[in-house]
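Here you get one chain, nothing else, as structure tokens; it is the form predicted on its own.
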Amino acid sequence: MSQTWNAKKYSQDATFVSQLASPLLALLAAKANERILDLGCGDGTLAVKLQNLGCQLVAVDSSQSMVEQALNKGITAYCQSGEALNYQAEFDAVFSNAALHWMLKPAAVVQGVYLALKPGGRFVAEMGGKGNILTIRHAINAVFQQHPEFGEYHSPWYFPSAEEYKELLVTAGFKVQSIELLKRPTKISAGIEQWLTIFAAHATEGLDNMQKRQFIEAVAAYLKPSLYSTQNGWIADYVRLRFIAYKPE
């Protein structure tokens, strides 16, 4: 089951993505002519800052509609898998934020990634990790279970542990410098609602309009009690995996 993206709606209601980016970027430390690939740049908004520095940005997505945002944008971008990569010792860098988790065949990203740099680039991302958004995982799972008429569900997520990752890049060939786990409680200033018809799009492609509504108002009503309150609105259990890996020279 894949995960069908409107990037205008991303663009409005998932601006947090790219906000919470500032400590990514600061550790990937791009520099002016540095030829940096954008692995799943979504609606090009990070890649933007980083071609604002002066950088050779090359985008990638898997989603049409994000690529047509990202290229509206200026960037050169193109619509591909992250899993068929076709570069070879072309970056000086690989970054990627908020992708990777999407990417359900990590052996062939991280193999992809490592050909695409030169020798001595740096692969610098933030994916989803081991525990990420596990309450709202378990609130849509439940929701399939006391619903069998929506069919089977399958989730299109992959969260890992920082060694489970660590060994998917040693094991290509990166040398790796630093890779941790972070909770990051985040704030879904747009509402729980928005944010599964945005991200968890996946679970109600097969359903009709009233199973949809039906979805994501069982969905909110179960995690209500666990995520949200008047003081703080929606705060997603968000736990994040980033890391910086070399290709050595």
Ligand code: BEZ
Second form
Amino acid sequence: MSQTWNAKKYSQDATFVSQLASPLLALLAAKANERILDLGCGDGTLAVKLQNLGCQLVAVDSSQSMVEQALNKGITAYCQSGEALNYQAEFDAVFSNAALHWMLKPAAVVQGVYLALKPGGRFVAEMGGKGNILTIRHAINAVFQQHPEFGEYHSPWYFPSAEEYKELLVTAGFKVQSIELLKRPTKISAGIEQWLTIFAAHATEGLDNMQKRQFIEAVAAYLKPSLYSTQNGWIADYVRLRFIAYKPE
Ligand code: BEZ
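Condition change, the form predicted on its own to the form predicted in complex with the ligand:
To see the whole picture, the full complex is given below, headed by that same chain.
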């Protein structure tokens, strides 16, 4: 199951995705003139940051509407699946934020990244890891169970443990310098209904407009006791998997 993205809504209400990327950018420690591939670039916000540091950026995303946003920001961007990368020893680094968990063929992704890197190049990424948005996933499943007329629900996400992803990286030939799973409760300023509209569009693709509304309201009602407080608003139970791995010289 793939997801259709509303890139305009994403750019308005999902700014937290790039705003929370400082630790990942610090791990990447990009230098001017490095050639960097941004894998799953979204609307290109982080690619712009890297380009402004003097890096030579190429960005790819499987969503044409996201690629258009990145192109509008002056990024060299292509619509391409991360599972079918076709670069040969071109990049000093492959960088990815909050995208790898949408790619359900992780071995193909890791292999493509390995081939894309120059010897000595690095793969620096953060993605949803084991336990990510567990409460939200339970709510989505529960609402589908309560509404058989919505059909069957298939999760589009892959949230591996550190051990599982490390194994994939090592099998592809990488030397893993660090890989860690971190709980990062994440404030959803736009509210959970907007979050669901942006990030759970896959779940409602076969539904009519009334059912879509029903789905979103039911999931929000299910989640309110655990994720909402008047003091803090909506806080989602994000878990990050962050790593840096090298292709040997
Ligand atoms: C994430 O960044 O962890 C994420 C965001 C939306 C949906 C699923 C995961």
